[in-house]
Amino acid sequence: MATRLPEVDAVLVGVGLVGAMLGRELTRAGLRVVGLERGEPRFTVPDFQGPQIHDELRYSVRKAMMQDNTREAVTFRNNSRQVALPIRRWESFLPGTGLGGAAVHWNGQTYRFQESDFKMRSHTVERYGKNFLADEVTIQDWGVTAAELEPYFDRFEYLLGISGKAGNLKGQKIDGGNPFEDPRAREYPTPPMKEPYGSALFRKAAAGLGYHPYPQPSANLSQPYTNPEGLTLNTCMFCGFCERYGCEHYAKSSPQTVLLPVLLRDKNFTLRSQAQVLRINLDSSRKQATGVTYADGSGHEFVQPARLVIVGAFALNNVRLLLLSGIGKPYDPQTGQGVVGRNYAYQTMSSVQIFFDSKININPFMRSGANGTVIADFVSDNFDHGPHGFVGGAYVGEVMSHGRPIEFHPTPPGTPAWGAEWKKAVVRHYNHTSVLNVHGSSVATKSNYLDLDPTYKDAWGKPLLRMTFDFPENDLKMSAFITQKALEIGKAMGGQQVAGAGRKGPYTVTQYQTTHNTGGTVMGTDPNTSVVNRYLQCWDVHNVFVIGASNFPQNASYNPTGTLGALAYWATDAIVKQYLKSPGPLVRT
């Protein structure tokens, strides 16, 4: 039987980047919260600390600071035809857990989604006509536009101490920056990262084909920086291990770095670590949520009473719990009704590797997770879209974010994939290659979703997340298109060799891609297609807040965080300064 404890204002399910930020802030407000994470706790020193951090057979082969998936799995198949089976090797996406979530792990892009982004519907409508999508394309409306969440952007890159480039300071564009960019109202808290050698060959090649390079937003530090809470950064070292690890140096912006001694040290503040939430409870008319029930690390169940619950974990695990906890109509892709696992996306990547002679060092091994130079002239709608029958766009960049020994082994086509020669092409490329990134959207559609399992369950008996998805042919074409642009890029850097070719389907769990998954729990204007409202607040259940990458209706070119960080404070302004005087919708249909 579930002990039941005393009932808190709060309580939030995860303890990550988003946990940590509505954390900070709701206790700020005067709250008492209690954050359950199901993961360990970790910090900086002794956790992240050399040379154990530097493992990288642990970290990046065997995947340590994932989510357990002999615990908790995910199942997958491409179409509903298909039976789903059980994910039991992460590759294609890492779902990060313990203290401090995948933000920990993470590379530290950080940028700002666009304001064609945020209403890639109605903009793709009025641009392009309303039978330029494809009927089985679902893209919508996020419900807030980009200059909305501009403060919320700033206040998010000033915490963090990113390192950049402004292209657009109130609406004036500036030299070196995205000009792109929607208007910001000041420079990035520090400046751009140091320009790798071969970010500056690409540099120096787009610029010459006319596209408009600039340096990557980083949240992996260029200079020391003092954020808003008193918190100190490092300088970064170019160590070679971001992505998949933790930052020993204090050098790359994470809830360790940038809130938890805060957040930790509130009298306001409860964390409780490995405490997997089971359901988030209800009152006997299923309209409001009276708290969560969780396990501990002993399988002892707990109900942990709470007036309001926030939801911010990993993007496929807020789906599952509110599909969990019955909250919201689960999506049916046979009548295109309901809501909740509705409009999973992904994104689209490809690459180009350019092989040089052995005159040209690359040094792959000395970069940081975000230090590279980029193109924007291919994002969103940033080009004209009406020739080439696809929406959506990518980045293009020389963003190779490290050469650690036994990931990295660049050889050019047609080299033997074992054996001798295979090991002599290593020695001849590993320090004389580039790679370009093509960093796509992912538009929604009819087909892709997220629902339960009906076969496998988890650990604790519930039932596993199952994804149904496969690229859908606008994003294919997309691919396509900017991964030629991209090889034009390389030819002209000067390459022997370039290779490279757009996404090709099927999509396939057993190679990395990226893991910015999003989607299942969007956001909207119309509860018939969005589980959350502008506020991210749940239309069915007025007390629970769903924040996370699963809010977006479709995934945009950039990566995710920054906006995720700017929508984590734009709903915390609206509970404080509205929710919390007349707790109710914030939103009336």
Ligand SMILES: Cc1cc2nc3c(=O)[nH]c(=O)nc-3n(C[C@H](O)[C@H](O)[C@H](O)COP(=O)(O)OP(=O)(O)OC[C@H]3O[C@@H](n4cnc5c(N)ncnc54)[C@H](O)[C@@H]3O)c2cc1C
The other form holds:
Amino acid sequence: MATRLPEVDAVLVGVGLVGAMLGRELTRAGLRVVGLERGEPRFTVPDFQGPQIHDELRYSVRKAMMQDNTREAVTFRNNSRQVALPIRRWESFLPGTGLGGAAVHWNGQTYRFQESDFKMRSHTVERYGKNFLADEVTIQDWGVTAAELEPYFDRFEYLLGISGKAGNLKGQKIDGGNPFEDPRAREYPTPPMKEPYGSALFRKAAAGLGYHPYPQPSANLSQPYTNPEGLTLNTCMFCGFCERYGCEHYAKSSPQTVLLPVLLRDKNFTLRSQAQVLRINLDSSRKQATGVTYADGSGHEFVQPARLVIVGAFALNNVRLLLLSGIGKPYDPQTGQGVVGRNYAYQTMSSVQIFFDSKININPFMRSGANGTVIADFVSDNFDHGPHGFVGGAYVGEVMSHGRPIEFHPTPPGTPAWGAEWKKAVVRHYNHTSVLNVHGSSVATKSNYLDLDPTYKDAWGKPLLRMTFDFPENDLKMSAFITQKALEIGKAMGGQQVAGAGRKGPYTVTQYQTTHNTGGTVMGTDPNTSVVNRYLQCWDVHNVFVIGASNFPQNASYNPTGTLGALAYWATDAIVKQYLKSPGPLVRT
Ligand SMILES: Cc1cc2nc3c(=O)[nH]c(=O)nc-3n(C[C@H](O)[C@H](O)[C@H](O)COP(=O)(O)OP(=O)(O)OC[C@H]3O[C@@H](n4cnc5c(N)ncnc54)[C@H](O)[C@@H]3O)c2cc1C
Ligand code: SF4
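Next block, the form predicted together with the named molecule, ref. the form predicted alone:
What follows is the whole complex; the chain from before opens it.
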């Protein structure tokens, strides 16, 4: 029998990035908020301190900070003719767990999606005609514009202290920044990070080919910064243990460095860790949530009544929780009806390796999660897609995040995969190789989706999330085209050998690509094709807001978290300024 707790104003499912942001804003508005986090509490001191935090075997290989998939996995198949099986070892994507979520061990590459991304379907039809899109592609507009989100992008970047260089200040193009970006109201809060040598070679080669290199916007800080919460971050030390690790130097923006010290002191906020939310509870009308049920570390169940439920449990978990709670109609790929689980998309990644003469020293060990130089010439619709027959794009950049000994040992094609020759090649090339990333978009299609697995269950007896995904033809074409451009840049950088190829199918969960899973609780203007309205409020249950990359109707070229952070502030504003004054649907159909 579950224990019933006293009612609170709002309950947060997950205290990762979204949870911490919403917790802070709702307590600031005077609400009593309980944050339920399934993982452990953790802090810069003592949890992220050296030397233990640089244990590559523990954090990178054995994924110590990731969701425990012995208790809660995801099942996977490439298409609906296959039987999905549980992912026993996270590789392709790495869902985080614990206070602060994945934003503790992220890289910090922090971008804004572009105007054309937010109206991808209407923009494509307008520019290329209605027959340009393949029938299987289900991209759609978001219901919000880049101009509407600009103040929220700005606020998020100033919370994090992002290091970067503006390319378009209030419509005026600025040398050295990204000339393709939409107008921004002010400069980045901190200047760009120092440019590593490999990135300088990239900058010269890309500019020589007529492209527009600029510094990657970074949540690894270039200088000390005190954010609007009064919290101070330090300068990044280029320690090389960034992605998959907490930062011991307070130099990477994360909930622990930019929000939690303030939130946890607020008497209106209560954090409960080891609290696994099992479902959102609905009243008899099924149009209003009454709170959530969660299990503590010993398995005992609690009912936490709340007037407002915020789901910020990471894209995949957001979708699963709605399906387990019976909120919204599940997507059926046979009929195309239903919305929850629809438009699951990913990111289409490839890379190019440049093997230099041994006089060129790249020093890959002295890098951070988000420093380097990139070009946006092939991002989104910044180039004419007409002759190519695909939509979407990719940024290309020299953004090597590390040279860690277990994971980084590039060797040229033709090198044996083991033995004395392999070792000789690793020694020869370790310090003389640079890597370009091709970070590509992912369109949504009719056949890629998420639902509940009919066979496999988690440690609490609930069905696992089932992922059905393969790379759409559109994205393979996009990847081949832009990877070819990266190979040309690699050659212009002076590599003795340049190797790489576009992404090939089928999609496999056995190789790391990105944790940029998107879709499944898509935002939009039509309840027949979206789960939440433009304020991220469930169409069907007005006091449930679902926030995360699960709101993206498809994925754009850039990393998602800048846009996710802007959306979180956009939704919070609507909750505080509109919903709390008059609870009910914020958009009428
Ligand atoms: C290795 C790695 C590198 C990345 N690098 C970048 C990058 O460079 N740039 C970028 O834009 N993005 C990057 N990301 C993605 C970025 O981390 C996420 O976009 C961001 O953390 C998402 O925030 P969120 O609040 O939605 O989810 P999270 O930060 O993951 O937080 C979700 C929280 O919910 C909790 N939770 C889940 N289910 C439940 C439940 N049932 N009950 C209670 N609690 C629950 C989880 O434990 C977690 O703490 C990276 C991710 C990874 C893993
Ligand atoms: S590379 Fe910089 S930001 Fe990343 S963990 Fe190291 S010191 Fe922190």
